[in-house]
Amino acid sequence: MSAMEKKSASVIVIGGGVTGLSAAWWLARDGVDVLVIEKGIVGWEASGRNGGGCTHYQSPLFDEEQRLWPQMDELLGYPTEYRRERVIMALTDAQLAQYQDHGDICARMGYHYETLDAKQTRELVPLAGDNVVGAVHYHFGGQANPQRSVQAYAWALQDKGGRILQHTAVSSIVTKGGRVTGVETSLGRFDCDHLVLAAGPQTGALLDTIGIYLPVAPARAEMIVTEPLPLMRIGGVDGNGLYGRQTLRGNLAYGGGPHEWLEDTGPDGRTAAGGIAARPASQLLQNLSKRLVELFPRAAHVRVIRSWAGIIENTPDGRPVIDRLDEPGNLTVATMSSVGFGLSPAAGHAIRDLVMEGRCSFTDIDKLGLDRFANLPRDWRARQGWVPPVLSDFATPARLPA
């Protein structure tokens, strides 16, 4: 039965981004009927646009993500492209400095890493210059494909049951006696028992159809690719602001900041004036190129072939939203502030913990809870300056480096 002649499930997750898709996943696993409704594609936004990054020391998921990540391979049954380690370099003695002191809460953690000095991370990454004043090496983390990863998850869900309806907007969460009972959608209503909504930059917004505040903010995140290159030993490499990967084919993929801040959207992912923000903005990708040369001087040479952009959340205080919430009590809600592909697997896990349990089995997450910000002014946005750029500021177009 397709998932369109069947309306309804067990559980429903709104959202086929990264962090939907491992919940699904995981609840597919224990036998759960479960649906996937998506508004566009699969890992189409920030899920299948990003650095591939798998090192979130600063998460309470943080162990569970390092135990799972060099599993997922074999627990998914397709590949991920996963590889384990990471160097963080310092193009000045006080990013090295703040660098060392993240390590050492890692090696508090029980994480090994260790500090190289110029000549040493120059023999690591061929690609340094002489502008690199050290690095650390994590023996721990890594990077994994992020388009590979997503469309692991989706087939590996589909192989246990789950079902994935794509091209469906979600419109409102419907309720009766303080529960939800379905949701409506551009292809009419679905039922289920319990709802996940991982709806990212629209988690928000379909939150508000039933009277519950969830701050989050959309943001355009940029990433630049560029020609191939031989393959360095380690391919997760990030400083100078930047987050990425080299991949298996030797392209350099490296996002980070600075982002723009962009309009709420509606559930549809549309603003109020009908528009929608994924196109990239040149003068972001110049900057990344700028910095990407100052990270890899010996890389000047090749050309970026390629960008992308995808739209992303953030929560006021820049962590996750993990919460299986008092009223309506079946409704759990995943927004992931920036992290959610690197921490996909540990955050699926909880999810289903969460729905099936009640609790998160493995870790504390209370302080991922939505209720940290029932105080919260709701004019938050204008008073931390994530508000949109004045179109003037981004009218003039400029060309990316050679």
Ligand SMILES: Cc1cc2nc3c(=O)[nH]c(=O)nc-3n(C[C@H](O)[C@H](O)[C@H](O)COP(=O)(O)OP(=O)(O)OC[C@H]3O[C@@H](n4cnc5c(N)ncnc54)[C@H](O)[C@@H]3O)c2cc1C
Given for the second form:
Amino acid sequence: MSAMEKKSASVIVIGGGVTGLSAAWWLARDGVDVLVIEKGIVGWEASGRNGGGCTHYQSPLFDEEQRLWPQMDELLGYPTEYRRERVIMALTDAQLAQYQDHGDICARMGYHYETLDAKQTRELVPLAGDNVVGAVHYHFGGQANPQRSVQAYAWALQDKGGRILQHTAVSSIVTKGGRVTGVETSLGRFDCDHLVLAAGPQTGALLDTIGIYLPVAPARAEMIVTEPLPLMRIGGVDGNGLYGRQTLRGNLAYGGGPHEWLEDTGPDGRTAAGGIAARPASQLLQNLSKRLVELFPRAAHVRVIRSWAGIIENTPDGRPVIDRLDEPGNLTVATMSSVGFGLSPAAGHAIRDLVMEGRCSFTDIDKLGLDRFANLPRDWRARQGWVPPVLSDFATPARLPA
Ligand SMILES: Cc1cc2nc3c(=O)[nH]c(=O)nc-3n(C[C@H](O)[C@H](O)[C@H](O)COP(=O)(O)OP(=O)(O)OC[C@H]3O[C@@H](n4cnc5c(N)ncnc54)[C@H](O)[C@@H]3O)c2cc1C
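To complete the pair, please output the form predicted together with the named molecule; the form predicted alone was given just before.
In what comes next, the whole complex appears, and the chain from above leads the way.
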């Protein structure tokens, strides 16, 4: 039987997004026999479709995110196109004050930022226009290419002996005597000593197969890509409700609200009605394009050449869940609540620590525990207003949220 046909592993990871791949790579570096089971192809969901931002100062994983990204190309042995620094442009004085508040939080943690006036902003960001009021310039943070990063994780994992099984859906988790013994898949049963569940928006539905409740709501978000423009010195420039980056080829790749809440999905990622709508909608594309032109008036002449939608996984408080459960004690759960790309190097490290040592070695992740939702009412989505729109809400552009 070949290594790929072996229907067991010391650690099985469900989900070949950046969280699962990074966790598997960290484990494989320690010589662990690890198998990633992915229902589609690696990175096909949010992990390959996101804005590439790596600047999450609200997270307990922030220091590790900032420490690791500048080393990732070398550690993985493949390019992620990571570039350091980030600029947040303000189109109003109130926005500038708000961004400075965020910069001050980072400064208190030891990260350097500076405020730029309008002229300095236009010098640093040649596509900015006369409408810019100023900017904050982070000398930390940054952005990487999501597709290159997914590929880099996958190749690096395989280089260390890890296995990836694509086009294989996990339908349920198998337990015996209070421990996980394996998973049922479209290719039959696979056994493991430890299970890492990193299935993005489907994490909750898979946990539900063993009676554990994890609240996670899927939402559709969109990105647009323009024709290439001359490269700016800094690739990561945000503002006007948009996040994204200039690719190394020069395209502007941007996304950012409004997001559309979707129905809950089952373990296979499908809704009761049979599908999830990860497809772009023209009204949202117009909204993104309009705001991109406001952010970069000197790019108003270029055309939008591509767009796509992706599904974002959201927990009720917007923070990831990264937790090794008490029971089953050999199950580690990770769902990243919309910040999973940037945090992936650090999240993988934390998951490796939980699997190997039972605790995170480099930071306190207690507030990422699943038990914080123990008393959450099951109708939390309705209470928070996180419910799918009535189709007629999207019938006319006039009904779109601003
Ligand atoms: C448009 C957009 C922009 C974003 N921008 C940013 C950003 O700038 N910065 C940032 O940090 N984050 C961003 N995010 C969020 C980020 O992409 C996600 O948090 C991150 O990719 C989550 O990674 P993951 O591996 O946990 O989940 P996913 O990427 O969702 O991967 C989970 C994988 O599990 C697989 N799977 C699910 N169910 C099963 C099953 N039953 N059996 C087998 N496999 C299964 C899926 O096929 C999928 O490949 C953005 C997301 C979107 C959609």
